[in-house]
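We begin with a single chain expressed as structure tokens, specifically the form predicted on its own.
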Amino acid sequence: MTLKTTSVSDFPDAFADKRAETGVGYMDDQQDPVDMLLRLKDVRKAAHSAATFQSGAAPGRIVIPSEVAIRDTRQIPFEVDPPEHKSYRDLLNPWFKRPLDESYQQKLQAIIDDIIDSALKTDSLDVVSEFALPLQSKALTLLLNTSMDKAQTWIDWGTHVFRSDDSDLDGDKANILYDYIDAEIDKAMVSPGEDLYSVLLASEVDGKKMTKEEVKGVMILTFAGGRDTVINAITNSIAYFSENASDLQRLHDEPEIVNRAVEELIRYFAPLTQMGRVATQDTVVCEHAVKADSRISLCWASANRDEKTFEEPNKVDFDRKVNPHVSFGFSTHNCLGATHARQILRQLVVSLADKVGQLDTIDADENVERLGEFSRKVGFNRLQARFTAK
């Protein structure tokens, strides 16, 4: 679907009516139905109730669309419940907090500056494939502490490692990632370095050395979990600034608001629509019966527009005082890569404000998710835009 340039930053709330009526939606997913929780209160409560709504079901089952058919490796710590989850999380948190280090931020800034400078030298470019994808891939080299030349391989994979143009679940494409990770782990076993593969192989959890399968589970999550979500966040933010130049100028004039602005962009665009859980017992949500071993979804995108919490939820407001968004999840299983994603966006929007005088969208093709009774715009397949220097 091709859009007019007057509406690229408009991301309608697909769930408003159902959220107000019942608080629960429904979708089928490969004959494994999903009850979608739409209200912020219910989403947070279910996310916090790991004993009732588990993450440690069959590998791939809590992802929507389900990945049960394409993998049997458990993503760690994402698909592990307490108390084991905490042991993995305690090991991984220091590594994934490294984007807060000044030296890390300096390297990230060099990547961002290079990509923006290249954009300013072209007449126009596709923000998805020529800006956001390279930025996400090159930034990932910092997170993994590996060489920058690896990024081109990841760029060649495209915007999603499990999906292709004609399929929401592409097993052949997924195997490219799995084989790649297996090969990188094998290299690290033979010749350890300072990269994440090597660090994990040398680590212990609860007194036991991590297995190759556990390391693979962490790496699959690291590659897949922060790929199209970060790409969406970058692309959608640029689309917003192309139609709201005053907010970009404001970030230049008031850089102290950057954290608030980034949180608001993340709330509004919610780059990941939902994540599943599996009920461990019969229960009730919003007077709706949920049977044991059935799936629910924590619909982050709906919860982020809940009018009972957010004043004018369909408006981007950099002065929003109350912003308990759940774009990075909530409670035990909040996103491991949230620090990395936030840091990319913080440095990116400040750099855009400093370097870019005007952003013009030329053409756009929406990426619309079909979610049972709902259709939700999550980003773009293509966003052709022109960057003009200050």
The other form holds:
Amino acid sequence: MTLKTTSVSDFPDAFADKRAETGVGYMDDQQDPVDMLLRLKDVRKAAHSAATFQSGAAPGRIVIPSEVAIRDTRQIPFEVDPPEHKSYRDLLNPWFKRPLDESYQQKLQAIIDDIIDSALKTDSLDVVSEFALPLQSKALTLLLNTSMDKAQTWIDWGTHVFRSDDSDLDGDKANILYDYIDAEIDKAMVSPGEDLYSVLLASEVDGKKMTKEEVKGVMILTFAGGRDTVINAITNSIAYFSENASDLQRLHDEPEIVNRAVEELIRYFAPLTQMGRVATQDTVVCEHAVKADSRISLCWASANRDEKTFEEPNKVDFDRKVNPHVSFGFSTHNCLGATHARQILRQLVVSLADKVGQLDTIDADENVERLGEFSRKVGFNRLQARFTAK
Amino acid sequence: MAKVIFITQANESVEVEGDSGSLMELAVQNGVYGIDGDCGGVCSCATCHIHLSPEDFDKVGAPAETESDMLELDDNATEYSRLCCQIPVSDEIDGMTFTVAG
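Okay, that one was the form predicted on its own. Can I see the form predicted together with the partner chain too?
Next comes the full complex, this chain leading.
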């Protein structure tokens, strides 16, 4: 879906009226409708109530649009409920915290420097396919601890793992990813290395060796969960700085505000609009009846603009010192890749501030999600921009 | 200069000292296990949860609404819980002992 606006850095709040009115939105999705929770407190409470709102439903069902029709493998730990969830998460957490290591950050910096330097050398480029996608893919080699040359394959897949130009869900495209992961696991079984596939294959959870299917579940999550989201966050940040040069200059002058700045950008963009849950029993949320086995969504994008918590929620404010956004989810199932995503963005914005004097947007094709009664700009299909060196 | 002690979930005692920033930053700089501070201190991630003694809690003060809302949904929260990203390092906390909530 494409829509043109005059301001590329503007990401309107699509949910304001409904959030104030009833707090619950509605959308159909492949005959499996979704009641969307729009208020921050409701979203957080439901995210925390794993027994009432489960993640361990049929594989693909808590994703919106639903992937039930195109995926049988359960994503781990994302689609597993407590108490089993904890064993997987405890196993994975130290690996996914590696972006805090200095050696990881040095390698990431080399990737970022290289991509910014290339952008500065060209007249203009599409930020989505020629900047954000290569950066996301190359950074993923660090998270997987695999060789950098793997990134080219992932770049060649294009910007959407599950989506084609015609459809939100594309089973053939999804199979490219699943077949690739199968083949990589097989290779790691034959000749184990120090990559994530091999580490998982050698791991035990609750005293049992991880199966190939479980390893595949973790790998699908790692690939799919961190792709569009990271690409959106990177592209949207470039769009933001193209129209807010003083904030980029401020990051140059005051790099110590980088953490606050990144949290604020992530709040404002909410690179993932929502995530679903399935009710395990008849219940009530925000005075709204929810039937057992029906779906709700935790609408992170709406919660992040809740005026009951955030002053001037539609303004990007790098001085926002208290910022309880939910862009990385909340509670048990908060984002496993958040440390990696934050590290990319923190190093990226400081590097942009150091190297880039001006960012000009030349042309933009916005990615607007149609969500029942709502339309929400989540990013760009294409963003042609010029990078000028300091 | 404030000197404080963190007791980790493994019952390890870590003495640290500092004179600026937040208590979360001080803990992270000193590698206190269980204090992650993922969000960098903006009260978004709740990975810097500590328990205070009742006396120290009275001195430091109760959490503001945003912090309190976060703690309300934390299974390890007690009436003496705080997120230490919201506690500035100052002479006021000198000599206190904090337990990492885990």
